[in-house]
Every structure is written in C-alpha cells, then in structure tokens.
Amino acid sequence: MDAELINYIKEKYPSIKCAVATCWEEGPKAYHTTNNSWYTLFDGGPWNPWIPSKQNTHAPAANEAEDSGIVAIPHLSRDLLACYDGNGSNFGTHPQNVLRGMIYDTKTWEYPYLYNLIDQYRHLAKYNNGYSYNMMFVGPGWLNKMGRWEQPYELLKKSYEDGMRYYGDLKKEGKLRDLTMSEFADFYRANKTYTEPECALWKDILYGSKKQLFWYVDPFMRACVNMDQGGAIVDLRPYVAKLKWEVGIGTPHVQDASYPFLIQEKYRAGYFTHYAGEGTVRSAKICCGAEEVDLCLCRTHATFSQEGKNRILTLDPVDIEFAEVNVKLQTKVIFPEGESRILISREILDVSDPEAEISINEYMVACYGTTEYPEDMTSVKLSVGDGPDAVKIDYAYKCREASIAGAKVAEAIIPPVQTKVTLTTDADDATSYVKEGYAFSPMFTLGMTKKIRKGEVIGTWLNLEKAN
C-alpha cells in the first residue's frame, strides 16, 4: 500500500491499528524469478514492523506529525542474506517458500532450515533491546489438492503443521508471546520510540559461506553493510526525503512502489563490475606508492555494540599484503540515532615498516533509482569544498573531476529523490574530490584521500539530507 491508501483508510475506518502494508524486497529480484509477471513492486522497506510516515509507506515516521496513525508489518519474515541475494519467494517462514527453494530433505521430508530462520529471528532480540519479531502469515489457498503447488498435498500439510507446531513449542516454553494484529500496534507503540533503529546482524544459515550482513533502518536511512567485502554499504535508502510516491492507476508509478537507493549492488553492480567503469558501493582504498588495494576485497567479521545513543558495527581487522609492506587495519561502523548520518572510523593498528607511506581513499559510488536500469543523470549536481572556492560540476557525462587539497566536504545533490548526500571529514590534510560518470557508468564518486601512519584514526561521514 502506498502512504495515500493507507492516510484514506485511517481516515475513513480510525479504529484500524495495523496493516500488512509491504514485503520484503519483492522488487526487480522478484519479478525476474516469476518469469516476469509480478507486476508490482516493493523494494527498499523495512524488513521488520514501522511506524510508516504520511508521505511514504516505506520510510518510517521520525516523530508524531509523521505518523500515519497505523503500524505496518511485513508480509513474511524472509531471510535477510538469501532473499537479499536471491529469490524471496524462496527464503522466508510461509513453509511453502522453504519447499519451493527446495530446502528440505527430500526423503525425510525434514526442513531444519525453517526452524533455524526462525531462530535467528529470535536472535535479533540482542540487537534490538530485547526484542524481536518473527511471522508466518499466508493464506490457506496453497493448502489445496488441486495440484497448483511445487510439493504434493501431504508435504504441504505437514509443513504448516510442523511450522505451527514449532511456534506452539516455544510459546509452551515461554519463549514466545502470540499477538493478534491489533494486540501487537498496541504492544509495538508502547514498546519503541519514532527514532529506535531496527538493527539485524545477519549471517548466512543456508550455504556455510560464514557470510554476514548488517541491516540498519531509521525514519531518515535504510543501510546493509557486507562484512564479505569488507563492511562496505552495499544498499543506502535515503528515507530522509520522504518522497511523496503515489503508486497506481493514474500516477506516476502505476507498478513501482519501491523506494529509490543511492547503493545497491545488486541493480547496480557494486565493487564487482565485468568490465570498465564502477557500480554502486562506499568502501575505501588503502594505498602505499603505486600500489592499492580495496577493502572490498578483503572479507571479515563483526560484532555489534550499542554505546548510549550509537549503534556500532567492530570489524574484525584485515591484512593488507603489499609488494614490500604489510598493513593491519580496522574498522568500526557507527550509527548514531536519529541523525541520519554514518561514521566510518578506519585505524591502522599495525605496519611492517614504519617509515612507509600509507594512505586512505574513503569513496562512495553512487546513483538512483528502483531497477537495474540507469536514469537520467543530467540533473545531479557535484561539488567539493565550500564557500567561494568550491569547484561545481553539473552532470552531463563527461567524466570530469575536480579535487581540492585541505576541502572537507565533497557533496552531491540528486533533484530526482530530493536527496542531498555529503562526505566529510574532521582531518585538516584531507584532499576531497568529485567525480563525473559517462554513459556506460553512470554514476557519480564523492572521496576523500589521507595519509595515515600506525596508531592514526580517521573518521568519514556520510551524510544524508532531504534536498527540495
């Protein structure tokens, strides 16, 4: 439902809490493996219950005067790296996505991985002070003998009882708490605040691949850190435009009601490109002479903490191997509440040689839109540096750049999502620069570059602003 259906249905029927409102990226992904006939789409939302604001389904209510009066709930739990990945249909609790993914034993018709989904949806609780959310909602159509399904009748059955049954054993352990719709809006507006982020560390149960990712979602962002290519953010939803997105018959968006990235790998290509020109991601390049390597490449780990009002992501340190040095280096992630705005802290904890000169280029790629498909780029707006010297540059594909030594800021305005992104840095050596795509990268860079020795610290924002 978009914001202007559920207002009306507020406003028409006030005793209505809750609505089943989205699911979980069922956009582009979804419609390639339907043999292209789900014809709407909803990408870029939360994957747990909101507050969804008057002016967008997707992005959550910062505070009363945005809210529109109902909680929203997804429809499923899904896997949060196998549905990202691949195919939702094919990785969430309805039981029946679990047998179409064929994840069961085919002799024993046995499916630990439903139960493991749903376990790990408990585990959220550590993320989230306490709590943690889980559904199976699905409709009893699929229950039928007439032969529509992938699975015959008697699996079907015995998964939803199976299913049911496991949810009844934890609630008869106390380790569940069953709500009806309206019972949990209640439950969920007296339990969390407008500007409580959801957060889920999220490790790969499916394929033994020790892969980890780190959603984040607030009223003004949604964010996923790929610890498998180093804690690069591999999918940014500005949500602090709160773009007004009408979707149906006689609007601009008859099908598509997903909310437009600034990253997303998988539409647009992320650090692995086959061929010249760079997709969208925020890493960083660590550089020693003519040599660099990007963290992208570099897998690791991470645990999550919460220090007053941040959110913080530790990876695990990396080794960088170059030609005639070896460095050490770490990361931390931190979201601070209700700020829209990302710190990215990088320290070098060791080097084999001392004297080498090492150096840090901190970049975001970036562009927008809903699908694979690039969009009209002409209207972005480049700069670095501020006052009077900074250095502009309007799109128009020409592959320009522009750098200043010592400027703290390289920013970009995205008139199509209302959307102004900067990057900056406290460090007074910095050198911030901008960079323009061409036609077949069309994207945009904002970096900044820094020396760095043993025991240094350097910290870069990524800041999100609603641009009118």
Given for the second form:
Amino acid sequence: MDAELINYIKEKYPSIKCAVATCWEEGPKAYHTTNNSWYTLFDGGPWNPWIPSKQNTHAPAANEAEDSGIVAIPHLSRDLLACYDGNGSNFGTHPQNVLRGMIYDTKTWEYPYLYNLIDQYRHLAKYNNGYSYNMMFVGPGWLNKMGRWEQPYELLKKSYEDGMRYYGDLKKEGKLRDLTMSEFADFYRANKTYTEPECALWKDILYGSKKQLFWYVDPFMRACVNMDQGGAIVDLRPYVAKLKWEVGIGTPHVQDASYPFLIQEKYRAGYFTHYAGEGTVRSAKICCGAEEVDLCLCRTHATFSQEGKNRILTLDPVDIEFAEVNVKLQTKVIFPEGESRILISREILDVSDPEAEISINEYMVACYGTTEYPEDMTSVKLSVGDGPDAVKIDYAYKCREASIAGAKVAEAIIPPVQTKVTLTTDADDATSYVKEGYAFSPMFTLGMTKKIRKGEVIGTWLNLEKAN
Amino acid sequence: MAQSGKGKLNYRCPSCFMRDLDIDMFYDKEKKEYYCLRCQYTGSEEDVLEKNEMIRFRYRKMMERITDFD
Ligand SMILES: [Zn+2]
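What would you give as the form predicted in complex with its partner chain, now that the form predicted on its own is on the page?
In what comes next, the whole complex appears, and the chain from above leads the way.
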C-alpha cells in the first residue's frame, strides 16, 4: 500500500487502525524467483510493525503530524539474513514458506528451522525494550488439496497445524500473547514512541555460518550493518526525505514501491567488484605505505547495548596484518535515537611498531536506486569543505576527485531522492575528499583520511538530511 | 505428438530451483518425463524429487533446534 492509498482509506474509513502494508524485501529478488511473473513491489521497508508516515509508507512517522493513523504490519515475519540474500518466499514464519524452501526432512516431515525462526523473533525483545513480535499468515491457496512444492496436502496441513501448535504452547507457557490486528495496533501505540527504533541483531540460523547482521529502522533511516564485513554498512535507505512516491497506473512508478537506497550490496555490489571501480558500502581502509586493508575483509561479531538514547553495536576487535606492522582496532557503530545520523568509531587498540606511519580512510561509496540497474547520476552534486573554500563537483561521469586538508565535511546532494548525505569528522587533522564515478562505476565516494596512533579513537558521522 | 500437461503435483525444475527460480515443470506423456520451459532440464519424477533436495546442501543447520541467538 502506498501512502496515498493508506491516507485515502483512513479518510474514508477512519475506524481502520491496522493494515498489512508491505512484505519485507519482496522486491526484485522475489520477482526473479517467479521468473518475473509475480509483481513484487516492495524493498526497503521495516521488517516489524511500524506507524507509516503520511508521506511514505516505508518511512515511519517521526511525530503526530506525520502519523498516517494506522499501524502497519509486514506480511510475514521473515528471516532477516536469508531473505536479504535469497528468495523471500522460502524463509518466513509462513509454515509453507519453509516447505517451499525444502527446509524440512523428507522422511520425518520435521522442520526445526520454523521454530528457530519464531524463536529468533522472540529473541529480538532483547534489543527493543522487551518487546518482540511475530505473525503467521496463511492463505487458502497454501493449503491446496492438490499439494504444493512437490509435497502432498498432508504435509502442508501438518506444517500449518504444527506452527499454530507451537504458538499455542508458547501461549500456555506465558511466553506469548495472541492479539487481533486491531488489538495489536492499540498495544503498539500504547507501548512505542515515534522515534524509538526497531533493532535486530540477527544471526544465521540456517546455513551454519557465524554471520551476523544488524538491522536498524527509525523515522529517518533503515540501515544494515554486516559483521561478516567488519561492521560495514551494506544497505541504507534515507527515510529522512520521506519521499512522495505514488505507485500504480497513472503514477511515475507503476510497479515500483521500493524505498530507494543509497547503499545496497546486492544490487550495486559491495566491497567486491569484477573490474575496476567500487560497489556501494560504508567501510574504512587501513593503510601502511603502499599496503591497504579494507575492514570489509575482517570478519567479526557484535554485541548490542543501549546507553540512554544511543543504540550501540560493539564489534570484537580485529587484527590487520601488514608486511612489517600489525594494527588491532575495534569498531563501534552508534545510532543516536532521533538524530538521523550514525557514528562509527574506531579505537586503535594496538600498533606493533609505534614509529610506523599508519592511516585510516573512512569512506562511503553510494548512489541511488530501487532496482539492479544504475540510475542517471548527472543531477548529483558533490562538495568537500565548508563555506567559500568548499570545492564542488557536479556529477558528469568524469572520474574527478577533490580533497581538502583540514576539512571536516564531504557532501553529496542527490536530488532524485531529495537527500543530502554527509560524512563529517570531529578531527582537525583529517583530509576530506569526494570522488566522482564514471560510466562503468556510476557511484560517488565521500571520505576522510587521517593518520592514526595507538590509543586514538576516530569518530566519523554519516548524516542524512532531506534536500528539496 | 500431443500437448503436455501438469503432473499430479507441482514439480519444480531442480536446475532452476538451485538458482532461486521457482518454475513448475510440464509433463510429456510420450517421453514420460518432466521438462522445464525455461532451461534444458528433463527428468523423471524420481529424478526431480532427488535433485530438488540438492538445495539442502546450503542448509547446514536445517535440522538443528537452536536455542542461543546471541
Ligand atoms: Zn529450469
């Protein structure tokens, strides 16, 4: 449902207070799965319930004035790792999703993954002030008497009954409350504030890797941090712009209701690309002479904590080994509630040779879009530095660069998504830079480089603003 | 040669399923085989069932009941 539809329904039928508004990451990936025959419209939204803004369904309302009047729930509770990479319809708490993905034992008809998925959703209470949510949604087609996905009706029915039984058991144990959608909407409004984020430190429960992702959503952004890539931000949606984005016949977006990304590691590559140029990611490189190591190659894990209004992701320290010197550093990713910005701090825990010249290059490669192909970047405006000394580059695919020693800000304005994104540092001795891309690397880069010493903590902000 | 129809269940193409495409196959009565409209896979019911299970090589924790989510 686009915002225009929700606003219309709310005006016409004011008693409606809850709606299934989207399906999490059901966009181009799910479209491919159906050989491009099932028109899945929606990437870039929240995975758990939220109050949509009047301007854009995906972007939660920041205050009462933006409140659309309903609580939105996504269709299904989906695996936040499996569905980001693979087919959404195989990894949800829709029991037949699990059958569709063949995630069961053919002989015993057992599927512990379904219960693991429900339990990981329950576990999210740890990151959301004790609140967690889960839903199951089964249409009659999924209980087809003819059977489905190579399996007979009996298994379809069993999976539905087992799923309901598990909910029932949890309810008897006092671990679950079942609510109708309207009851849930009341509960949600009574227990959540507008700016309280939804957080999910999600671990792989299917593939046997140790991979962890952290998802964050609030009225200003949705972000995904990948611990398998050293805490790089691999998906970023600037909700702060609250884009007006009507969908359907007669609008500019007939079948595309996704919220645009600035970073998307699947549609715009990430650290790895096949040729020259870079994919979209917010990471850092540690440099020693001619050697350079990207933190994307430092696999690690994170723990979550909350201090006041800050949600903090603390990553286990990583070691960077150069030919002659080793560096140990620790990353923290901090989301201050309601501030529309992300702080990434790097603490240099150790440098094996105090005389070695080591520097850090904090960077963000970005663009904009909703699908796999690049969009026209010619309206993008880059600048580095402040005031009269600022150097500007209007994007023209000429692979130009600009840098200023001592500057504290690198900026991009992206008119098609009405977004201004900046990287800023508090350090006085950093060099800030911007880089334009070219035809076959149609991205821009914002960054700052700085010498580092043992014991130092380097903080870099990623700030999102609406730009009209 | 008569037209093909659906089998008794919706059997998906194993080759396409392995690349995240869910495509039902059709059944050729004369050749007694399922075949895919998108790719070149053909096979018996037994082969389809066996090959579709190949997707499980990814699911190393498929049968494990997990209790620790930290
Ligand atoms: Zn095929």
